[in-house]
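Just the one chain here, the form predicted on its own, laid out as structure tokens.
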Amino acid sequence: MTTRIFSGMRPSGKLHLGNYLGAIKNWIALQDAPDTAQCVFAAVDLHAITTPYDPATFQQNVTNVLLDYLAAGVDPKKSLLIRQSRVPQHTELMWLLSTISPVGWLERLPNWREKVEQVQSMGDRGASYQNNLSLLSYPVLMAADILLYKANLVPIGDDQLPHIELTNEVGAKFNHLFGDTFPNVKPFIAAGARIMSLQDPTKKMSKTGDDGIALTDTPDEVRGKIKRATTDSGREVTFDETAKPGISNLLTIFSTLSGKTVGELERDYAGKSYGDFKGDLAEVVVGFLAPFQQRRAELAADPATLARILTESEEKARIIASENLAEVHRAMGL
């Protein structure tokens, strides 16, 4: 079986390292693979503005994403490289599966609390975000992005699995209802590469604020977050999730990117005080965004490059979405 990939991301700050070892390197894997038949990854700006935002630097932060998913690896000669406004089938898909999508389905999912929880300590600018539609409805568009394109593998972190098995859902109503059309989706994730944030280890590295290391950040700024991040009491560089969640986030990072495993650095670390492993850490981690921030810099110097792409991927992408779409109609009688 040949094998359809969709995923994307939020343009809502700036990528950072946890987004590429737990996504964005899975899809340059993906998409050479040998069975992988269509790729598509987008900046996902329709679910970016579910909350608040700045309209005057929106359009430089979903420029941002993309530059940072070409400088990465994503290649447009295998994958098609979108912003999810400019395939007008994805809000229509959304509509139509809105019609068969119980709203029980919704309110079951812990990623609707979350972003309300997230909105209301917005703010003033938050408060008129919290009770919008869109933050309940946002999983609809999610199915409707990957069902848009028939994808049947998407490369996800083991947090948005209840979103899957929505789209899932979703998927098998709708083709009890209209006959069979869209295919069963597996999710794909990653052994490993889960990186937390580097001020508090019991949550995901954020795009915003000070606890994620960008993958545009200087070598400084890299060195100084790595250098302020949060241990653990003690002094052993010893990997313990429950007890040393600080030291073990780290390990992990320094694991991924050095392709030593953490016994390894156990041993090597045995003795040793932790600003000796978080001084080696910061090189390392120095080292491995050099060659990225090397080609982002090239791409962001030539931007009718990416306009190029951007204009041809998209046209095929609005080929595919209609001619799935249209199928869609059919079914329904539209």
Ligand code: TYM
The other form holds:
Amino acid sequence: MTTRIFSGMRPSGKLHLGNYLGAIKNWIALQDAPDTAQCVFAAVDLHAITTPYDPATFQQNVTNVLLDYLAAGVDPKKSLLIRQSRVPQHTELMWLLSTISPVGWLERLPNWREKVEQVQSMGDRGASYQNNLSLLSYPVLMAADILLYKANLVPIGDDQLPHIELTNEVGAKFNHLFGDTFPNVKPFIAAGARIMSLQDPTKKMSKTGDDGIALTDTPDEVRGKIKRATTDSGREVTFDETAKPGISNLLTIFSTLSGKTVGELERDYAGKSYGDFKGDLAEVVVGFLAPFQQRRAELAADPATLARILTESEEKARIIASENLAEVHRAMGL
Ligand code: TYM
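Please could you give me the other form, the form predicted together with this ligand, since above is the form predicted on its own?
Below, the chain from earlier opens the complete complex, with every other chain and molecule after it.
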């Protein structure tokens, strides 16, 4: 089967280890897979503005996300690297899809409720966002992002699964009403699909909190955060998400970064302390981040290269997008 891939991240804070392990790591693997015919990776700036943000620093956030993608290994020779707002077909397709998206489908999504709670906790400015249409219609734009490129595989963390289900429901409804146009979309979820907060391992690691390891953290920040990470009662380094959510999360991070299985790690640390385990994990994370940060610094020092990559990618993306959108227009009788 020919695979067409789309994925994106909101430029609304520093990317963290969860974003890398849950998504970007798989983007890199998939861009090299033999069946892959097309990859589009986006900074989804139009999604990021659905929660309060500062226009003065927003472009820097967008640039930061794009630098993270490139430094992590997104290869502009194989993949298109775009800013969502620079391909206006995303928003047009969103409108067209919104004409067949029942409000009840959107209200049902857990992500919407979480977003409403999140903005409610963001002071007066946040509270003024809580009833906005875009918080509710957010997943229709996400469906448009994916369907615009007829993507059939979306590498994401598991928190995004309800959005993929909605994408398929809307796509199937379109096909039923207007004729076969959109493919079925499969999520690509791998180990590390849900990296939890280091402070509260019952919550996922997030961009907004300072509970995560940012890809730009210094070695000392990483060591400090892992040292302070919540562990569980007991002293064995064993995987048990219910009884030992803290250690289990650290084992997942260790395993996905080192390539060792959780079983191997359990054996390596049998009879050793949490402190030994955390100390080694910190060095694995520091060792992973060092070459990433080196590449990132080189890319950041050369803004012309990023600008060229974006210009070329966005031009190609607009061509694919306008061809697919023309097909949608024809199907809808526009
Ligand atoms: P966003 O920006 O919240 O997160 C970007 C990606 O990182 C994954 N992720 C995690 N994975 C593991 N553990 C975590 N703690 C963790 N936190 C985040 C997310 O699952 C996601 O894959 N709605 C999307 C952005 C989006 C999109 C799209 C994604 C817009 N259009 C089209 C895919 C396809 C979002 O807010 O992701």
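Residue numbers count along the first chain shown, from 1. All values derive from a computational prediction rather than experimental measurement. Think of the rigid core as the biggest set of C-alphas that the two forms share within 1.5 Å after superposition.
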Is the C-alpha displacement of V262 equal to or greater than 2 Å between the two forms once the rigid core has been superposed?
yes
Did Y274 shift 2 Å or more between the two forms, C-alpha, core superposed
yes
